[in-house]
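Coming up is one lone chain in C-alpha cells, specifically the form predicted alone.
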Amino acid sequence: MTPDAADAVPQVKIFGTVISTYTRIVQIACEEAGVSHAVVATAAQSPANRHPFGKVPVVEVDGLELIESVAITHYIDNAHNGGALQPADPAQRAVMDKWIAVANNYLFPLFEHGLVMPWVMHRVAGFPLERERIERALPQVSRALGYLEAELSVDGAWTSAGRFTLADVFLYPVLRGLELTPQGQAGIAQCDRLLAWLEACRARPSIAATRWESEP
C-alpha cells in the first residue's frame, strides 16, 4: 500500500444508515476531532449489522468495535480530541451528559416516532401521511420545544462553560430532523433561542460538513 492509500484509509469506520440521527452525531465528533471517517452503509436489521440489538452505529476505531453512540462519542472526544468537547468542572459536566440523556432518552423517541417518521415514510415511500399520529404527538412535542426554550440560555449555551459540547453534538440532529418536518419547522419558529442556536450550529464547520442528503 502506498503512503497515499494509507493516508486514505479512515480512521473511524461507521457502518449505519447514512441518513440516520445517530450515524451524524458520530460523524459530528469525528470532524470536532479532526479524525478521518467514512460511513459504511448498515440498515439498522441486516444481517451485516453486528449491533446485538440491531441498532446503528456501530463503530471501528483504533481496533475496537464500539456500540452506543454516547460511549463513542467519549471516546473519539477523549482520545483523539482532547476532551475538548467536555467541559473540565464536574458540575457543568453533568449538566452536560443531562442534556444528552433527555436528547436521547426523551426527545428523539418523541421527535423520531411523533414526526419525523410519519414525514419519511410519506416522502420517501409514498405511505399516506399518518395525520392521527402526528396529532398525537404535537401537544408533547410543543411541550418539548417550551422546556428547551426555557432551558438554554440567553448566549445560546446549555452548560455554563458557554460553548460547543457534546450536548450540542448529540442535541443538533435531534432537533434538525424535528426542524425538516413542517410542524417542527413551525414550532422551532416560534422559539428564539432556540432558532438562533440552531443557526449557531449551522455556522461550525462540522455541522456543514455532515449535512444530510435531504437537508435543503
Ligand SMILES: N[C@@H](CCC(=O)N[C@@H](CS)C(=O)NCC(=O)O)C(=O)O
Second form
Amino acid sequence: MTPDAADAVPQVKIFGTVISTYTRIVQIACEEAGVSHAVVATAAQSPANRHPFGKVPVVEVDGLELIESVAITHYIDNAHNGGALQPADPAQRAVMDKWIAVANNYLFPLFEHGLVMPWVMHRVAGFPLERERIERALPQVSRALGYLEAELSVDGAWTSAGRFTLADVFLYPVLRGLELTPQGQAGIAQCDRLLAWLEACRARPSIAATRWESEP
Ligand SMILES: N[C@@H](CCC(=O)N[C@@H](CS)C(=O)NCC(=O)O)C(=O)O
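Same protein, different form: I have the form predicted alone, so give me the form predicted in complex with the ligand.
Whole complex next, starting from this chain.
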C-alpha cells in the first residue's frame, strides 16, 4: 500500500472488536462492494461504544451512523454494489433472508455461548475451560449442523440463485468461528457439503481479505 493509500480516509468506519463475527460480516460486505473500510477498535463494554444495546459494530458510512449488521450490509450492498449480493427474485430473496435470520437468531447465539466463548475465555484469558457448558451445547450444535448440511445444495448454495449472497456473508463468519473450536471442527468434519462450502468461501477474495489473525 502506498503512503497515500494508507493515509486515505476509509469510506466505511467500523467501530467494533477486531476479532468479531459481526465486524467481519460488515468487512466482507465492504470487500464485496469494493469500498474501503477500517476498524476502529472499540470494545462492546467500553464507554466509547455508541451502540444503544451495548453491541458491536457501530458503523459510519456516507454520513450515516448505522447499527445492526443486517441494515449495514444491505445498505452497503444497495448503495455501493448495485445489490449484487441479493437475488432479484422475491422467493430467492426470502430464502436468503431466512438464512440471515437463522444465522443471527439461532446459530450465532448457540455457537457463541455454547462453544466459541468458552474456548476464547480459556485460550485467550486463561480461564479454566467450561467443559459442562460445552457438553450441554453439543447436542444442539450437532442438530444445527445436521440441519445446515441437509439444507445446503449439492453445489454449495443456500438459495436457488446458486451464487454467493448475503446469506453466505452472514453464515461464513458464524460457522468459521465454530470451526475454530475443537468440537466444532469435529462436528463440521462430518458434514461434507458444509466442508466444501467453507473451502469454496475461503477461496473468495472478500473472505480471504478479512481472515482473522488468529486463524491457522
Ligand atoms: N444484532 C447485532 C449483533 C451484534 C453482536 O452480537 N455483536 C457481538 C460481537 S460479534 C457483541 O457485541 N458482543 C458483545 C456482547 O454481547 O457483550 C448486529 O447484527 O450487529
